[in-house]
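Encoded as structure tokens, the following chain is the form predicted on its own, with no partner shown.
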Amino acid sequence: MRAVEYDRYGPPEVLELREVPPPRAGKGTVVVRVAAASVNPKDCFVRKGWFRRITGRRFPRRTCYDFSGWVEEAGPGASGFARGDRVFGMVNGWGGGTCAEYIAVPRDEVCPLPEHMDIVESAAVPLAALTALQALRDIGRIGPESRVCVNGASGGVGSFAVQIAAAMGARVTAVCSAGNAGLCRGLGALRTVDYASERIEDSDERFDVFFDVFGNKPFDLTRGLLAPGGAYVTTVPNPKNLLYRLLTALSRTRARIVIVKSRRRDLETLLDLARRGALRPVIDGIYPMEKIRDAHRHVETKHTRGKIVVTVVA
């Protein structure tokens, strides 16, 4: 089978489009014939090195997260899928992988995909939506008139979390481009903020929940724009976000950083919001596996208009 390595951090140029063996059902285990991945910020960071105290230096290394396609084979102990069933998930952890034309994934992290849901479309799904939804609901507690920031509201995680807070009955701001803040409103946001034009952290909104996706505003800079009790949250996982992490550990006001979980009934969650029509994704650009480099490149140009999907189908 075909699958995308590489053998060092660095620039798109290290990826590879290489023949492997295939994966075999394990105990546990699901092997998917995968239709599309998507390339996601983590993509990049984790190819660039810059985890690497986590990732270590065994090599190769191979790239992607989310996935959909069909069931291929189920392992002892994955009951419940099987040969041709439609799925979407994603794959926990730092290795990733769904860039390949076939992957063996634990039962946990495979959802079956209703026929009604585009299946290259899903791969955009899993981990920007999770990511959004653990933000918001697990650690941003947010309900009915909760009022959030969404930093970033055009890209991937951003676009998924203002339909995720408005699903929730949340009164949210989006932060973006003007250019993009038409899609911001018709996803639910009933404020936009431009932010070539306009610094939000000069505002005098109170916030209950200001989630920073984008990353460039921490903690220092905008806790003066959540109310009591309120929860800054950002995907970042830097040294002073950490840091902030720990000083406002037992304090009403919260710093915090979402580490995204690929769980089943949350994947379950999301496909409910989609049936409901509150939850869609918004895709700027479908490659080819053979122009991974490509995809990867357009991620990097931190101006994603949500979701960068790869098709694969084997």
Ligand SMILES: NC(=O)c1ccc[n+]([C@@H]2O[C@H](COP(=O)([O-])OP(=O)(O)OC[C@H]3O[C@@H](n4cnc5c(N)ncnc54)[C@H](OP(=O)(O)O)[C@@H]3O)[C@@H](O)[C@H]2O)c1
Second form
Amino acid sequence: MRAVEYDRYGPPEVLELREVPPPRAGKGTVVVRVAAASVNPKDCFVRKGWFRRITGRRFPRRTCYDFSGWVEEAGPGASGFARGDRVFGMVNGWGGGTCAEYIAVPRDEVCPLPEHMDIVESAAVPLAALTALQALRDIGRIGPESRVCVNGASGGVGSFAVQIAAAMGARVTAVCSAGNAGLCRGLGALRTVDYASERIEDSDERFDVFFDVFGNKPFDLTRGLLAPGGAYVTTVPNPKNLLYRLLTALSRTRARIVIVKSRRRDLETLLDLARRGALRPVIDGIYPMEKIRDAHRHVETKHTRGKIVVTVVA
Ligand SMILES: NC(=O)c1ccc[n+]([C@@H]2O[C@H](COP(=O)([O-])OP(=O)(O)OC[C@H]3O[C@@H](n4cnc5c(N)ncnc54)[C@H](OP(=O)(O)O)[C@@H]3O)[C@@H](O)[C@H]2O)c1
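Structure of the form predicted together with the ligand (previous: the form predicted on its own):
The complete assembly is shown below, putting the previous chain first.
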């Protein structure tokens, strides 16, 4: 089978499409024939070696964490899946490797995909939408009438965050470029702030949750925007954000970091939102697997409008 691999950390050019042996269905795993994967910033950071302390020096490595496709084989202890079932999901951890014709995935990271979901576009959903859901619902504890600000609202995580917050009845302010204001309003934002002409930290608005998706508005800059008992949630687990997390551990107004986890019941929640018409992936580009380098380059621009999908099965 074909899979994308690399033998050293570096630029997109290190990515290569290779013939490799197919995986076997081990205990508790499901082998999936992959229809599509999606590229997230995590794929680029790992490929560049930014997390080499965690990801180590063992090569070859593979790329991508999101997948959609069809069950090829269910291993012992992975009952409930039958050959040909449509599925999607995200693999946990740092190994990744969903940009491959077949993958072996722990059964808890595989979720049935209903017929009404487009199999290629569904690969755009898991990592980014799970991040948004877990940040807003579990950490931000938003509800009807919550005032939510999403910074970086037009990207992968942000485009889902605006929709999820709006679906939960929140009033959403989206920080995005002027060119993406219409997109964000269409996704459910009541107000947009153009980051090029207005500094959100100077706003008089108060928020119950400030979700710093893009990662350039740290807690010290934005704490004044939070209503009493409000939460700042960032996607970036850097030392400064970890410090603020510690310092606010016992405070009413808190700074937190979201670390996404693949959970089948959360994927089912996302599917439920999609079934009700409250959630859809915004797709900026679809690349064939042979163009994986271009897909990574696109994400590296930091101007992706929604998500980048990679088709694996022709
Ligand atoms: N901790 C976790 O578990 C976790 C999970 C998922 C993601 N993340 C991290 O979250 C970050 C965002 O991920 P993503 O998938 O949403 O990235 P992305 O899709 O690459 O984000 C691109 C978006 O950022 C917007 N943007 C660019 N400059 C901006 C600025 N100065 N202010 C506001 N928005 C700006 C762009 O809009 P314009 O083109 O209009 O400028 C574009 O739509 C990444 O660092 C990623 O690694 C962490």
